[in-house]
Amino acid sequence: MFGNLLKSKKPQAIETNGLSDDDMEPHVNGNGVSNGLASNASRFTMNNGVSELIRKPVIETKGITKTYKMGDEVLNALSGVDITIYQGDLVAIMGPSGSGKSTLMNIVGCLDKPTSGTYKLDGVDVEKMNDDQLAGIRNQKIGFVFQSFNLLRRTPSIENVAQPLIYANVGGRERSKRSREALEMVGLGKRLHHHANELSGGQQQRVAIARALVTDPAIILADEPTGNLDSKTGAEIMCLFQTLNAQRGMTIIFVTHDPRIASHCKRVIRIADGRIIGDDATVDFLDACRGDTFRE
């Protein structure tokens, strides 16, 4: 439940180290932050007096293939993809157009099924689910953030955020409470009733992020989330994602062709011609909240 992320009675905006957007509410620290991290990350154990995070896999694919028939021709979009993404990861799946990254995103996001192979999402086998089952687990386990925001333009922010809860049959009072909490978490507590077409691009993307958070998903899946934003606003959105990951322990996966987004992640999985060709920790990690900038 979304409320598990916030132990205090009143939800508080995450700390963003000077995020400059003019509607960002005052940040907090202390129990509000540490409780959020502990509730959404895996359990901790002690080793020689030092606390270590025991992380569990939230995405496990083994031997994933996807083929399409085009007349007499067979197109192999994915060929034996094995990936494991752990709770609390901040990872980019990166590849050029035609690499198979969008096909992989659709399978990871339960929007499509593999031709063969196995896929576990938060411990649940999903590769053989029917369309209704996929829709249910998609709503329950995955928060989507898209390049084009996908908001109802003449609808208040709080109602846009509530959309996944309507599909989950959550009651009106609880929907309103959780939607308000999500918007306050991303710093839009003063924009609850502004329509999407009254907000800036950065504010609209924050509404979209709040919508992704509202179901308390196992993962956030972000497809080119800064693609429609200028560089300054894009950096602010990346700061927000990094803060959600660092302070709340949220598992965030970017699907991108942009090395600038990948450089703000702690791990980069590279895909080409339907195969994983690299899976490495980021050497020169950029902290968007400190103003680190990407250099070609």
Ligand SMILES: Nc1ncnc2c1ncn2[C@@H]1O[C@H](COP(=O)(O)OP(=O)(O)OP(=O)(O)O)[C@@H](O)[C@H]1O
Given for the second form:
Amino acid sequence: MFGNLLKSKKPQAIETNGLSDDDMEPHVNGNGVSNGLASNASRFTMNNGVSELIRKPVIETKGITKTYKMGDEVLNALSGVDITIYQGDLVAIMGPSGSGKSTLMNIVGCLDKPTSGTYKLDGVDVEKMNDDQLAGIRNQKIGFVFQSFNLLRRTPSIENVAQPLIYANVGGRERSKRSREALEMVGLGKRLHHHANELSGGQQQRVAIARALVTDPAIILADEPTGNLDSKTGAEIMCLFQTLNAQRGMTIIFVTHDPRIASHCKRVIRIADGRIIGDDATVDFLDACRGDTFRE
Amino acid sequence: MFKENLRVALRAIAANKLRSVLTMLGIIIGVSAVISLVALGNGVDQFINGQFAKQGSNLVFIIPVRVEQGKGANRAGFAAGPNSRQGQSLSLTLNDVEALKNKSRVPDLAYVAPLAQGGARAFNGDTKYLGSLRATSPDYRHFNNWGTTYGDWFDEAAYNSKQRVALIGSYAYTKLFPDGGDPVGLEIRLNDIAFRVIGVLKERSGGTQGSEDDSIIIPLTTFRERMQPLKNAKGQTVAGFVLAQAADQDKVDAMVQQVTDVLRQEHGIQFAGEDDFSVGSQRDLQNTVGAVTGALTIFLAAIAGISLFVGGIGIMNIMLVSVTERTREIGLRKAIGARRSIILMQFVAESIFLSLLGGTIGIALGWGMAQLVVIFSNGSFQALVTPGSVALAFGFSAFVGLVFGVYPAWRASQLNPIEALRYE
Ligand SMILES: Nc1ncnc2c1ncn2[C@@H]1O[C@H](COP(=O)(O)OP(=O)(O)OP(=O)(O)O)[C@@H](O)[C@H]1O
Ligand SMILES: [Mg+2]
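Moving from the form predicted on its own, what structure would you give for the form predicted together with the ligand?
In what comes next, the whole complex appears, and the chain from above leads the way.
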């Protein structure tokens, strides 16, 4: 598990190449591409194709529906969604506006309950839990990354990252140690005490990613995480996601409208009118860290 | 979690300094008003009790009381003559005073003296002075040993022969004789009657207008002969009211009983009859003053309650605004795992903290205002900020913060995280 990695390993910055900025730790090296991601990519391809049966499902939904009643009208935001996401997946969810992507993410993120259907998260049935139990699940098993970052202003990044640990009743010293490690992992080891409003958009999103990582969750959910960023910064964030997935085995699901962003994922789920219309494994997904796709 | 709540609260308050201060203003004003007024009230209480202590609490006042027609009618009789004031009770006479002097009938009494009061329009030549007139007997000097700076008190002989002699209080002296000097033997005119000055009294109660020092003292016999002739139906000279002093603090109650018995006998009041006089001890008076200050305290408490209520509404208002402003923050906190109770506690803590901060500022301000009054009164006045009133103010501000913070905090805790995160 990631947590064991966090605790046992000496923290080190993710190897992100070609995008290094002044945030990067000094020991970042340039070898990541060839012997890092390239080999990972082939491993994932094999995983997707062959050993699906032995991989552990993190998310299993069956017949999820969500209906909104608006006066007399009934709106089916989701009508029967079955998806299974495995540990180590890097999934993009795509679809036209209003197709139900955010609705699905909210249900998967335990922020909302489905109207019908079953949902098993990391082996736990969550569809019948009450609000406080769901809060506990969100705290322990899910890391959220939002389009608009949602950091606490006037609050140092290390405290922003530490917030979920406070709700998990982690002691003060342990909290700051783990928060620092998470920030180092996203390349912000030198921005521990900057306030959120003193950071650039990309840096803010990295703080948000560190906050999502810090509890060692089963999945990271990101609803349009690059939506508020320019394409170069968006690629940096994608690179970070790819690296976390490749080097730490993080399970990551995100929503995007951008096909170039989706091309960095191992799997793309397409959704329209509240239904899954496609679920493809990407055989040769692009390495965001190399920056090729955005060199226009 | 407590430390976290405090940190979040501090940050929120620091982020909106002016707004926070304005919000706390209600609490600050309420608490400071109460602290300063209670402190000054305690000071007044202490001052009055000090005055009582100076006079000695073995003093007893005997006051004539009107008895309703039919209940004991005309027994004491009411003034009927042309000089009498309509309806004034004439029940206490100089004969009563003589009866009270009898050691075998009132063994616990040390001194007794009649006292009638009026206005004094005094002239020393052309120098005019308006003060109070006290008509009494030579025994009045024994009450607290009121000595003289010039001359001496009139004696029994002068009293019995109704001489026109006057003692001048220290304040009255400075007004009537601005040049100073020994006035004994000089003539002054009191309410158009010539009197001879026989003494000047020592300063006794501050030496100002309105105190005993502004008075001119003459024999009661002379007063009843020449200024205000009052006799009851039996032809006895009316005393006005009567002062008596017990031999000892512990003897006051016994003396009150003895005085009552003697006066009932003298007035021929039957077993079931109603007293036509009232005996009140200094202690009774002290209790009355205590009751008045008690009522004032209740009044203060009401003001405090109202201002704290208003302050509390201010806090509730701003907390509601704060919850709305921080909807996204609340949504985020919920998304990353804050349970409802945690959100509730966070906002209640913030509200209590705000209110307590206001209370603390109010306590400091109130203390400062009370000290200012003390300084301006040249220290003749004390302000007592008691730990009790500070603790109470503190407790009440915390309570107000709690009560008025719960509703906004509850609203925050009930927010739907999805809608909260989407809030613009
Ligand atoms: N709280 C709600 N009440 C009523 N209808 C809702 C609510 N939330 C979502 N919907 C509806 O459900 C449908 C799916 O919305 P959703 O937000 O999931 O779309 P989306 O795929 O995320 O779109 P976008 O790409 O624009 O973010 C939409 O038609 C939307 O209007
Ligand atoms: Mg959406």
